[in-house]
Structure formats: C-alpha cells, structure tokens
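Below, in structure tokens: the form predicted alone, a single chain.
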Amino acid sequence: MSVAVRQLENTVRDLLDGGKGLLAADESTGTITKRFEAVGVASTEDNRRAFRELMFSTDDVERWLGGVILYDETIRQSTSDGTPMPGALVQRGIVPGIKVDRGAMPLALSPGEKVTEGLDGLRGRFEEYRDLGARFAKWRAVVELGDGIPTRAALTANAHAMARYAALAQEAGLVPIVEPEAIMDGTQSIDRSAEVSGAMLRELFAQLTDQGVVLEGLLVKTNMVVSGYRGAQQAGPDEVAERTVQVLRRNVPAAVPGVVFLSGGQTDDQATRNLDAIARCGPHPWTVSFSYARALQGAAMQAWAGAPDDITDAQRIFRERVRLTAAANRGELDAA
C-alpha cells in the first residue's frame, strides 16, 4: 500500500471511527440566506460566521462528529478569538473538509435536468484548500425525477464530472466525498426512487473506475431510498431501511470504506428514525453514518435567530440533535 493511499484511509478512519458522523455546514451563501430569512436573520458575513462558530464550539460534539464540511467563505474565516476556523475544529479533534463544486446548472439540450459545475481550476483550488487545513472534500450532483428523467445523458454527465473531481482530490491528498443525490420531493413511489438511486450509483462507480479513483480512499454520500415526499403513500422506517440497504448492496462495492446519508427533505425525526432502522439492518460491508445539514442545524438556528443571548440555548439544542443522531447511527435511538 502506498503512503498516499494510507493517508487517505487514515482520514476516512478519523472521520467515521467510533460511530462518528459529519456535519454538513457547507451551504452556499444563497442557501443559508434563505434559511436565515426564514428565522428573521440578516445574512451578513458576520452572522454566517457567528452561527457556524456557535455549532463548532458546542460542548461535547467532538464525541459524535468526526468531520465538518465547510464552505469557501467559512474555511477562510476565524473564530471570535482569532483562531482560523479549520484550526478551531482540529483543536477539538474534528477533521475540516471543504465543498468544492460550484452548483448545479441546466444541462444543455436536456430540459429539466442539471449538471454540477466546478472542474475548471480545481487542481489549483485543491492545493489552496489543503494549505488552509482541509483533509477531505465534497462534490454534490443532483438528479431530478420526473417524466422521462433522469436521462442517460444526465446520469453520465454528472457521474463523469464527479469521478474527475474525485481523481483530482486524491491527487491532492484529500479524501473525496462523492454525493449523488436523487431529489425525493416528487410524488414517485419508493420503487421508482430505488430504481433511480441504483442507476445513479452504477454509473458513478463505472466512471470512478475509468478515472482510476482508489475506492478505499473515498466516501459516498447519498440519499436514503424513500417515497416521494409529495406522494400519497409514505414508506415507514423499516421499509426505507430495507430498500436503501438493498440498493447500496447491489451498487456500492465493498471496497468503499463508508456510506454517509444526507437528510434531504426529511424532518429531524424522520432522518433519525430512518438512520436508526438502517443501522439495525447491519452489519454492512461499509461503515454507515450520517452527513446531515438541516436535520442537525435547523432547530438550533431557529432558537438562535441571531440573538447573542440565545447562543446557550441554541447550543443545547444542537448538542442534543447531534447526540440523538449518533445514537440512531448505532441503532440505539429508542434507548437514547
């Protein structure tokens, strides 16, 4: 085994060992602005820094969080005492990572579909992010479900871009998280969700193999297989777990060290209940964990709402959400 591969494997171990998961604090400025507006907070650079520092400094979260995905703005910021954000995480034993894609744009000649952009100049950006303290990276590709979509063209374009990103990340010594997400906000059945999720993963691993990406040195972040959120029939946690594990076992090689789930449009309770059910379906060929954004942050953001006097309460809520999610990741939610 080469030193480079061993370094990647060590990073994966630091992220997921002991049942730990990830906090996805990498919302773009546009996305976090919408979330701030919903709770009456002005989306200034200082408010964005203050909220993220609130989470990163919460007592005990290093017990359950192995890593935090940062946004470009955040990795360049410092805490209120002048410590660079990545350094503040490292001091607590949490691994800093970075979102590097530049968002989903319309896919040419394919109405209703998108392709993620951001490959231009990525080699140079990886060098900079590594110097700023990042040890892993993330790239998200969104796949829409609808009449006649996703097309083969959309699956191939997104998987190819993700594989090229992953190769560049490993070249720079960073663990790539590849995030193919089938958007679940439609009316589709869980059967259709499973079909698309499986097709997406199959194409991704074909492209990763073609690009020479070392599977032992990456993580997969993906959606759980659920019913469309606007559908009349909603699958419960046990069915979600069964179908999700089935799709993963058929399409994610055992060489991959870890699969982490996004919470998507699920409520906090759904995200933890479904994760708990998946954990109880184990053992799995890969470590299974979480990489949640709203399901960890949402209630804390609402409690904080930009008021310095409410930081302690917001941190208490955030700590509890992280603790419960980690318990679900062990299949022990009911005992938490």
Ligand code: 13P
Second form
Amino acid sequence: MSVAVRQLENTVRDLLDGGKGLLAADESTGTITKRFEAVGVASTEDNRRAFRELMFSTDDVERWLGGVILYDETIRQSTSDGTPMPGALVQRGIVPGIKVDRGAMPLALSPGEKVTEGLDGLRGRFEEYRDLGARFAKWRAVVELGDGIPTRAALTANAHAMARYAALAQEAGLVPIVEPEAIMDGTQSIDRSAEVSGAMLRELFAQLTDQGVVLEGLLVKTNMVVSGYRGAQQAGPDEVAERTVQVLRRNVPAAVPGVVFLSGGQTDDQATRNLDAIARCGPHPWTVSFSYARALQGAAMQAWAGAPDDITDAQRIFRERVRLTAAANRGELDAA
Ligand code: 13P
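Please give the other form, namely the form predicted in complex with 1,3-dihydroxyacetonephosphate (13P), since only the form predicted alone has been shown so far.
Every component of the complex follows; first up is the chain already shown.
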C-alpha cells in the first residue's frame, strides 16, 4: 500500500505553519486523575470534559495552536452545546489528533524499564479515529535513566514498536508523531541526558527506516536536553539550547518536517525560556515548535480548580500561557 505523502505534508503544514504549536490534552484517565487530585478536583468524566472544553474554547488560541492531541475519551465527547469535540476544534481551524498508545508497561526481564504497548488491533482503531476526525496521532515511549539503564533491549523494543505504529498511521493517512522521551527527573548530568537522548533517536530512525516509514510525513516529539532536575548543576537556557540542537542535528534527518518538544516536568518559565533560546539559535533543518501538556495547562487548571463555576480567570491564564509560548517559539519572548 502506498502512502499519501501529499496529504501527510498538508497536515504537517496545518499543524505548524506560521509558528504554531500543539497542545497535548491527551492525558490518559489515570494521568489526568493524578493532575486533578493535585489541585483537589474530582476526576469525573464530566469534569474532564469541562476542563478540556475550557481550553478548547479560549479566545484566540487558534492563532497559536495548530493542533490539539486528544485522548480516546475526549474524541468521543461533545461540548456543552452538543458539538463533537473534534468538530469544535475544526471549526476554529485547529487540527484534532489522537493518542493511540496504551501506555508504558514493565519490560520483561529488564527491571526498572518500560515498553509502550498498543499495537494489537491498531489498524482498526486508526480507521475509527480517522472517521471521528483525527488527522494525526501520537505514540509515546519512555526511557528511564539510571545505573546501567537504558539497556539496548529497552531502546530497540520501544523504537521497533514506535516504527510499527508510525507505519500503520501513515497507511491510514494520519501523520504519526513519534515521541521518545528520556525522563529528566533524575540526578544525571546534561552530558548523560544528551547521550541517552541521542541513542534513543538513533535507534528510532534505524527502525523507522527499516519499516519503510516516510520521513517527510511524520513529526518527532522529544525532550529537550537538560540537566537531571535533581542534579547538582543546572544548565541555563543557552546551554540547553546548544545541547538540544546538537543532539537533534546529529540524529534527526533533515527530511523530517518538524520537531516538537514536550515540557517534561519543567516549570512553565523554564519550558518557555528554553524554547525561546532554541528558536534563537536557528535556522534549523526542520521546523521546531512546542507540544506541551503541563507547561500550557498547569496554571489554568489550578485557577479552574479554585473557581469551577467561573472559567474566565482560567481561560485568561491559559490564553496568556499559549501566547507567551508561541512568542518563545519565534525567539521573541523578551518582547512579548
Ligand atoms: P508534558 O509537556 O507535560 O511533558 O506532556 C507532553 C506529552 O504529550 C507527554 O506525552
């Protein structure tokens, strides 16, 4: 089966052109429950719908967001006026996407490591998601850093699964976002973060090539190369930018149209400043942008938790965070 490359390229353009980025609103029910509990909100289906509708209906966000990644529950929900969620995004010119992996499970015989599952039945699920309006998809693999890990076994198992997902996505006409994430909450140096991030990307592109995935029709989503959050030394934005761009240039082919970053537990301010520094050291071989969950949503969620019946404050905070992140993505944070 041949891949409709033109269609994939159009989707990439709709997602990233004009300096736009993505909102990752695709937390699984387990993850969003943790986030809600941290701000004292009950994780009911209706609360999850309400918070997501709050974000998707915020004034002006379509100026800065080209796409939103949804979770399986959300893509089937409707807004309070009865519009299906994906349709509500499309009405604003925002492309709906879908997280399709089924989460990271313990990797057999590799203590402390995980492999992402979700390939079984994925061809049929892609058909359904496409009918529901999704034009792109996401699959996340997580790699923990520690003594003797990641192992080759973890890197190859995750990259192989991700490449098979990407091939199925392209076959269905959806742009796959491949998301290898090295977890940054340890004590490692920025050198070690760079080493593992590079190894992950190298293995991923070997597997993508083996599976015949069209590099022009996918996006890479990955971590910035930062010092482990609990490490003794913390690199500033200029060093983070330099190391991140070096790892990407060495390992992501120029045929790939875009690289988007996750925020990965950075504070809102760090995620914005580091993105700004990365933008300022361009031009890059690929479009570079953001695809944040926590660094866009965190403060708005907290405000909403404090006043669930009056969403104005939460929407104002969300709008401002998206606006600043988009300014950072142009390297214009200081003027924003
Ligand atoms: P964070 O920006 O919170 O890291 O989330 C991004 C994401 O999509 C993780 O899969």
